[in-house]
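Here you get one chain, nothing else, as structure tokens; it is the form predicted on its own.
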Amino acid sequence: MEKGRKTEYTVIGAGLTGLTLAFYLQKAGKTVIIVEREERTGGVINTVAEEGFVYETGPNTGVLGNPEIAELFSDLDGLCELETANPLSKNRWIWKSGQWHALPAGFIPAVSTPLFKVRDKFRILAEPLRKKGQDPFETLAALVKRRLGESFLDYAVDPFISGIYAGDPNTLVTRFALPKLYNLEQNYGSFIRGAIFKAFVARDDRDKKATREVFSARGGLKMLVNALEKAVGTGNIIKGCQLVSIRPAERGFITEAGGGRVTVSSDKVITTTGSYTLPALLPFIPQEKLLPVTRLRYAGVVQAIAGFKNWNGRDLNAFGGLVPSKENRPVLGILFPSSIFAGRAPEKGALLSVFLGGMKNPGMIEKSDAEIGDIVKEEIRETLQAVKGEPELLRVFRYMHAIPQYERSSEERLTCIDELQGRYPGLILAGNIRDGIGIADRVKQGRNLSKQYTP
């Protein structure tokens, strides 16, 4: 029995956000207990070694998009090691009309690529002259068509959004889903002018840590989770806690879990779990008051892992390939983990991670493993010319609440979060319900919260 524990902070959820937050709270001299539903830490992050392959069953990579993620690895030095992507995997492929094309990485390639229509290529020249948008709720689709043209939406932004959000650019709002892109136009009047200006702005040493490189931890992202768990201390993480609920106390909050097995009193409680968990976690808040948060939509995603011990298809000299919706294929894209990081497959083999479903094809998640397997094998044969043999390893994973969709309702959700935190001092609602969905975003939020709520 673990009744009656006391701490300054209770963190709900031992995913990357919760672990990072607890780690930095402890570094600030605070006491923390994490309450976790599962018997393991990491949330959706998990790495598996099997039959000579090392694969991720959740996020495959992160991006060094802010200093906080680089600093976390430095702070965990000796417990895990940052691994950046093989430079040869920088290419991104886009499928069009029966073949892969490299996604342009600059102005000249964008003009010469067959991905975009000629009239839209000419539109690039006039992009700096267009007026900036006035609608704060403009969708990504509307923004891109307005500034660049429809073919850029179809063969650049649509597949990109499939790869990041598994979402629909017609419903994702730029200000919330891609705030940096939104700010380029709002602050500089143009994507091109903004990119040029930022390229010449001097960055300090801390900002230079955000290299935009693709990364993992050596041995897999689970190594980062393991390092955080060790640093926080297993005694401060209570796992296997089903039926968690929080209630206000005379001072602070009481968290009960595991059918009364665990009772934790704390001054502050921070939730880092999905919006769909909040009604059960916070029974003292009327359900209608939580609606702006709980109506957040999530993309359901299927990930299939295919491992080949002797790869016989085309050279996988890229990060992976994305499939635009316009091409009407059953997959969102195929990632090439064995091209990105060393040691993910046997020497002559290949490891592929195939993604299906998302907001535009939600029925895919209902298909059986056998049906998913048949689709995946056919896609690999057709798009990667793997004509001989089948994968020695084939695993299927489903995520009903894989990726939150930052749509028009986001402003109402964020306002609601602020109001609830104001009404119940010491309650903090965090996680991917706000502040971004990527690995670096989760680390930054955890780090920032640790600063915000410590004197």
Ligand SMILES: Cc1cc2nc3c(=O)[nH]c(=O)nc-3n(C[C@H](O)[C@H](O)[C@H](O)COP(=O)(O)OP(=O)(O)OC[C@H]3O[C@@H](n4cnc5c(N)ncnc54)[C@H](O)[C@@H]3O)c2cc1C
Contents of the next structure:
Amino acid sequence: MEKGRKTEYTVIGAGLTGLTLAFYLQKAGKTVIIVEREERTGGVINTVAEEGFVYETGPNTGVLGNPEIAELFSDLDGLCELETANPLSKNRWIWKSGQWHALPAGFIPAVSTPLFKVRDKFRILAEPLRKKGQDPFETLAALVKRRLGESFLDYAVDPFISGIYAGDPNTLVTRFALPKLYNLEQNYGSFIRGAIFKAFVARDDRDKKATREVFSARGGLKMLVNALEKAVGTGNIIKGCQLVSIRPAERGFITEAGGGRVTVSSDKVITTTGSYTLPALLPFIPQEKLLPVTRLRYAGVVQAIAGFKNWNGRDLNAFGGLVPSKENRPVLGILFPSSIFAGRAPEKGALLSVFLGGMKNPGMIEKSDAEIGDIVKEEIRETLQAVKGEPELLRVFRYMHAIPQYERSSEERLTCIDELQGRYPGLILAGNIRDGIGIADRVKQGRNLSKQYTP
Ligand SMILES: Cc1cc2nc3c(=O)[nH]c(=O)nc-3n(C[C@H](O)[C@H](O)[C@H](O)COP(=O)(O)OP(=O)(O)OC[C@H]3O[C@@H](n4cnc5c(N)ncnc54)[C@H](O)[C@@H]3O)c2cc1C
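Could the form predicted together with the named molecule be shown next, to go alongside the form predicted on its own?
All chains and molecules follow, beginning with the one already shown.
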């Protein structure tokens, strides 16, 4: 029975955002209770060990893109260990005209790659001279076409956006979806000039922690979640809470679940769940007032795991391969987790993670496991030359609301969140409805909120 508990902060959701936030609130000396719908923590993060393979059912890797993520691992020292990617898996492949090509990582490969048109390779030389964009709602596709040319959009940015957002560069707005890229143009007038300038700016020790390396936790991302759960204290996490709703009280808020089985009173309540959960969580807010938030669109994603005990296909000496929309194949991309991290497959085997669906192919999520399995096996045979043998392990995972799309409506959503937080002091709407979609963004938000809301 969890009736009548009191705390300073209630956090809704024990995904990476909620756990990180609770961890740092406690470090700041505050009391926190997390209310979680499922019987386990981690949200979309989960690692499974099965038949000699260790695979992720959700995200596979993060990027050390800010100091906060590196600091989280240091703060959890002894509870989990950071594992960075094998340097041999650095290459990213892009599919074009029947074969994989390495995404160029320097000037010479960029000139020689068949991925981009010769015209666009010349065009890029003039990129620093091109005028700065004026439209704050310019889509990523429009920005890239304007500055770099169509073939860069088709064979670099489109597959990159599939890999991160499972999204469509024609609807994602750069200022919200890739703010660092937007600021590069706005602050330096050009991507190339901005990148050169940044390469010469001295970085302090804290900034240097953002190495941009690909990472996981040793043993899988679930180890990070387990460490956070342990640090926060299992007794401070109420799992299996159905029908959660929040209401304002005389002082603060009351969070209720399971028809009154759980009640938690707190000064502040912080949601870290998707926009589509908010109408039920916040019944005291008229639905129309939440519309700018609930309008947020999500990409549905299917992830299929294929494990081979004896890999007989081509060398998987890369991070994985991405498939541009122009190539009209049924998958978004294939990651090679057993090339990226140690211990993910038996010694002679391979573990592949195949992504399908996204904004451009929403029907994929409706397909049966058998249909997905057939597509995946065919793609592996054709693109990775695994001619003999079937995967010994084949698992399919679906996410209806995998990745929020930061589109034009983002401005109204962010304004609405600010207004609601102003109207109901102590209510904080967080999670990936704002501040970025990646693992490092989630950790940074959790850490920042813990600072912002602890006097
Ligand atoms: C398939 C997939 C692949 C991804 N790949 C990558 C990647 O490679 N790299 C990367 O950086 N990022 C990736 N991401 C994004 C990243 O994983 C997420 O942004 C991040 O893990 C989200 O964490 P969160 O805590 O904000 O949300 P979630 O993980 O969604 O957690 C929210 C929690 O709230 C709970 N909840 C929901 N509703 C309620 C309710 N009404 N009451 C109580 N609890 C509730 C849920 O059960 C869940 O535990 C991927 C995401 C997906 C889905």
